[in-house]
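Read the single chain below, which is given as structure tokens and is the form predicted on its own.
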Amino acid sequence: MSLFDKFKQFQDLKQQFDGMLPFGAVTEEILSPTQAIVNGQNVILAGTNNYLGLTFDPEAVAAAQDAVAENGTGTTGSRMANGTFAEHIKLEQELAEFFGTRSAIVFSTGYAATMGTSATLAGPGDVILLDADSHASIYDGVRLSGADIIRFRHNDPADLEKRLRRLKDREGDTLIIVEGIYSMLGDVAPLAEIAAIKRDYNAYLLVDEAHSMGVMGDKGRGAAEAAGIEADADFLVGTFSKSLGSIGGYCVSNHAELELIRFATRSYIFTASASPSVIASTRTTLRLMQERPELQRQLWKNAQRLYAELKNLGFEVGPQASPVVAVRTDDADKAAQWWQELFALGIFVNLVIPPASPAEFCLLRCSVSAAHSEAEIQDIIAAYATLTQ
């Protein structure tokens, strides 16, 4: 038994797609929030999660530039050592104010936020119930927690309740973890039903708003706001790398214990804090998101149009319209061929194959942006139409 035997499946996968795009595709120049030069070709970016299109906003860019000049390129330390700057504290205060919560923790990446919180909230003797389609960062976190882990069927409140019923007297030691919008198929969690079950069984609820912050809710706070269950969401986690066009993550809560959790979360304690430029641009885009609600409206207009048109073309898409618009196929070779044909037509989407996809199928995944023009959305639709001919 070799140390490397477990990687054979990836060697087989590499051989299957060796030399093919998108594996190894290099973005050589970013031209705008929606266009870039990739492997020498000008393409429309249709898979960047840049939901509000804020990556090139002049105010955000200027804030980042000023922060580099004033505070340097990095903190060179963790938040628990020398890495807490005044701007980190200000961002945490602004996030808490935005979400209407008692406090917030800022992490260096969204992965660190979700994984670290999932790993820390529950421990040995506790129970975690998580949606089967949860993100890899959630799975990684719960494995580290030492808690008993139970999966329930994706977006199935009845299955969640059945599993909670079996726990009997362990209800108060139970954490339920779900996402707002799921990143692969773009479906939204039935949070109203999940929150009702959470209340009935005296459990705790964590909602990952990575793909729903800035996308859902009248104030852009996410799926919990849109469902009217923020009071039932004990913890909200998410990322700055989608709607806020930056990098980093957060956890917000009304539980006073969040400040204690800060001192127990390894992905917070043992990694360097976010660079000053990152914090500065994030603070700016958080403000801009609130000042420009029209961005969310434009995002949904683009998303609903693309979803409807791809569905009309006969593609198997996700169960509902959202800014994540994914076309499903069970044929990996066809998925790769379709990706290359789209790329040749100047459309750069995400190719998702097992084990990254939530089941044994492949996805051509678009993530729509408010910055996509009507002409760019039409170009994406037209490119997909050629795949049906």
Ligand code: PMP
The other form holds:
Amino acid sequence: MSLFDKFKQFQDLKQQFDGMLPFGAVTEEILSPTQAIVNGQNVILAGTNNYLGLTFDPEAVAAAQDAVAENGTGTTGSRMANGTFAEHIKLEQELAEFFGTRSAIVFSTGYAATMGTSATLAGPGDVILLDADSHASIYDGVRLSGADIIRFRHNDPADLEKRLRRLKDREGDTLIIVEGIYSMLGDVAPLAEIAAIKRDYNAYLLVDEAHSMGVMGDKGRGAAEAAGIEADADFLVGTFSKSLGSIGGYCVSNHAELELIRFATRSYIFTASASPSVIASTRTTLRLMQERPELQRQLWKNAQRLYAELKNLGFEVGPQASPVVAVRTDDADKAAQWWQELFALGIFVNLVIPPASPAEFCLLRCSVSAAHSEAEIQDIIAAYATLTQ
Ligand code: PMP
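Please could you give me the other form, the form predicted together with the named molecule, since above is the form predicted on its own?
The complete assembly is shown below, putting the previous chain first.
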């Protein structure tokens, strides 16, 4: 027995894929939101989560550059101690305005936002019901909460309700945690049904909109907006690292107590706040996202085309079209082989293997961008068409 025995599974995995891409892939130069040089090769980036393609927007780049020049490279401290800059507060005000909520908290990463709120909102004596396919940040958070944790079947409101019914006479509060668009298969949570159940059982609802903010809803506020259930979502959390092209996270809520939750959330208190340049570019892309609704339309056009074409080619794709387009196989060697063949053809996708993927399957996962040209989408489709299924 040794401390290191539990890491042996990773040694085995490392050996299986030793020297193989994508684990040794190094992005040497980013040419645009959709193209880069990786290990000496020009590739189309097809797995970046850069949904609106704003990472090179001249206004966002200029705002980040100005902020570095004015306020330096980092805040060098936690917001509670010495790291709340005026810009952090402005971004919080802009987020609250955008979501139409009473207040907002900005975190240093999306992980810190989701993990921190999942850990803090419910506590000992409470129950958290979470979708079984929840992101690792949610699982990590609820483990720290001290609440009783119950998983319900992925995207299955009937199973959620069954489990709530069993809790009928229990004391304590109930928090339901779901995502908007799920990051692995790109399927959307049935939020209208979940919100109705939440009302019936007098529970609280937290929705992680990491993959749906900027992607769904007329105003880009996410899956809760698209489902018309924002009033039922007690807490919306999300990230700046996808549609907004930077790094950081948020939690917005209409509950006045959100301002107190700030003082209890350890992933907010005990970490340095986001750099001024990050906040400046995020403020800019939040505005650009609202000014350019055509980006969301282009994103869905690209997503629908890629999803339909990969499905037509006979690949096993997720249950519905969305900007996350994942091809599934149960064979890890085949998935790795496919990844290499796509890379050789200049297409960089995400290879997801257990334990990162839900259940025991592997995924070749694309995330589509509004910035992908028609020709780039065609190149991605053409590359998939060469794979032997
Ligand atoms: N929640 C979900 C659903 C995610 O997919 C992610 C990132 N993949 C996060 C939270 C964490 O966000 P970040 O990577 O920006 O820290």
